[in-house]
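First comes one chain, alone, set out as structure tokens in the form predicted alone.
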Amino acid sequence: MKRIPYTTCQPPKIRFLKGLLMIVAASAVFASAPQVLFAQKKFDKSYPASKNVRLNLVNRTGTVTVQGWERKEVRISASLERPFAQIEPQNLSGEIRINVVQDNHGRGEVGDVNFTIYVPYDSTVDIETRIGNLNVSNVQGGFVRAHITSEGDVSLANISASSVSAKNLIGNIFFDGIIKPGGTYFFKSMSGDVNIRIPLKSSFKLLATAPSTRNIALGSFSNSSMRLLGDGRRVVGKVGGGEASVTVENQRGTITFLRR
């Protein structure tokens, strides 16, 4: 006698309820999967590079982290949030160029793009974004520029470049590095704390301005050559022989010099 499958022997109502439970269970498993799988996608690519390659990156929103390493290559990793932006890096002669604004022109809003980029130690780094944090560490090329046109923190750690420029509107700026003879260093914020940590033996001319707070703390770098102007809104003077130039502006925040 032919055996009838057990499932077909069950009443239609029971089979319906079981099927419904299976659908609900599958939906629960799907919903419990990490949301990042559906909210983000990844970009990962490496490019051969000379030790003094130039990185030029323009982002819209998101965090950008650049780190120096010993390899002669640039590795770009990015996580993209919906709606996904287009990323089309260009490997030019001696330069890696990424322009998220240009690559997505006319698309309206796109999601955050969070970059982690490794570059050779001697690279030149030129990065900017509209909103988001910019972090650069372990770079000793000729030039480091980190600009935020709206809101975000700038952190420059273990930097040994002869030219440094860091700007934002709202957010903190932190610089930890070497002031090189003949170098130029510029830091500007509208609101936030600007902290500069450098060796005590540094030699530079200083122009520091904090018009709203008059909060300029020179710490160990205070000396008899420093002059207070405008009822303390500005400090002018030099440290050591004055071989480099350091300019700091903070409209509504503090300026602090720290010994490295």
Contents of the next structure:
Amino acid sequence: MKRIPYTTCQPPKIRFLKGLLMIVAASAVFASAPQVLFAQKKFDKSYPASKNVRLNLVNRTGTVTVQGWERKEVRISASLERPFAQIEPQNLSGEIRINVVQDNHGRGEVGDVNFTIYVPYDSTVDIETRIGNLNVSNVQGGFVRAHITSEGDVSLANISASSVSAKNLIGNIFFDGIIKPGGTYFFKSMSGDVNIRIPLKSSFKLLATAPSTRNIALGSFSNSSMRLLGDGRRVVGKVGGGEASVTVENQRGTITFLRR
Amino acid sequence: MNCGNYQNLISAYLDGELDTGTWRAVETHLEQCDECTRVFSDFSTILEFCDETYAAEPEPPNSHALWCRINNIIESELPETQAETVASEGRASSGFWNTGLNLSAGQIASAVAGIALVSSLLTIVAFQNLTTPADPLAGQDGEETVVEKVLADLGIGDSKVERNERRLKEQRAAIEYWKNRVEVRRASWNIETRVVFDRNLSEIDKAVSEYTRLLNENPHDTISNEMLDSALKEKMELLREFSEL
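Swap state to the form predicted together with the partner chain from the form predicted alone:
Now the full complex is given, and it begins with the chain already shown.
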């Protein structure tokens, strides 16, 4: 005997109630749709940039990506999550300043702000965040500073600056760039891996400290001038003529030098 | 800017006379440059010493008036003739080679001997520095600077251990202050921020207890000392920056 589908045998009243229920459910979904659609807000602003413009950004939480480009313009894009933070960039003489912490002080909970910023190649970049990743690439200005107060990864790629400073507590630090003669390079983490990828012909004085793991891998940069101090917790020495200064401290993680 | 420029700014930096941008640039440079940090440390030591000395010997209110009064009393107590003699002697040769200083031959000889002694000491110090040039890498293991050594030897400055202890004490006091500030703000953070903050604080605390243990075993372990200092600085920074949220 052919079995009759269950639904077709339902009495009309039940079918009506089910239909009503579906309409109510659909209405609920549509009612919440604007909330879903506008859970993020966008921010876009561009500024004409003078030579050697300085970008100064202090973020609360979220990822910051800064990229160098050939245009003489600074373009700031940000996606904001609820509750939306206030962003009020200031265009001072030769400096673009954004301070999300200050602009939202005393507001309580504020959502992530994820920045993507384009700056001219020769810009000075000074960025920090309380929580989140910091990425800087293709920057050749005088100075690059990327500090994370707590956790997040710092990635500095294709950097050619005479002063570089990268810091975090929990997270990795990656530097890929050039060591300029007379420059100072400072990398500090509490826990994570610090990887430094530089040309083999770099010339610098090195002070590297990894007291907990004692894992300092110099790779191709190892030479007879290197001295191990404090039972291998610290390495000091010179690479090439020792013209620049490289200081690396990783309290509970590893330090690795890679050839570029 | 090079190290020379930064070193020129250190005095103004210590006096709080720099604008925010320059102050920050100097602070960042000091974090990175050990040579300038040494200069900064020397400056701080000298200033601290001067402040303490100044504070220990407070000048009486209106000291000029006080000295005038003392002078008047002395003059009024001298017999008239003697006072006239003193006055005429004063007019004839006002003290030490007409400079207004009344110094005896013995005092002049002592002064000359003192200058000679100081010059000799400075020459010896300079010679030592010349024959054993400061190795920028060796300097990283926390050697005392010449000024610090001299002050400590003279008993008018702290030794390195005393300075470290004092610094740690100051850091711990600052940490307590920021901890209280964080407690006030913490309630307004979202759950994720609280979790991240606690995790990071715990990571720092692990490092702090590790280096404290190592220093208890070997108080002269320079690297552990430096790392403890660094971890406490990080803790202070974490607390301070999260207290602004």
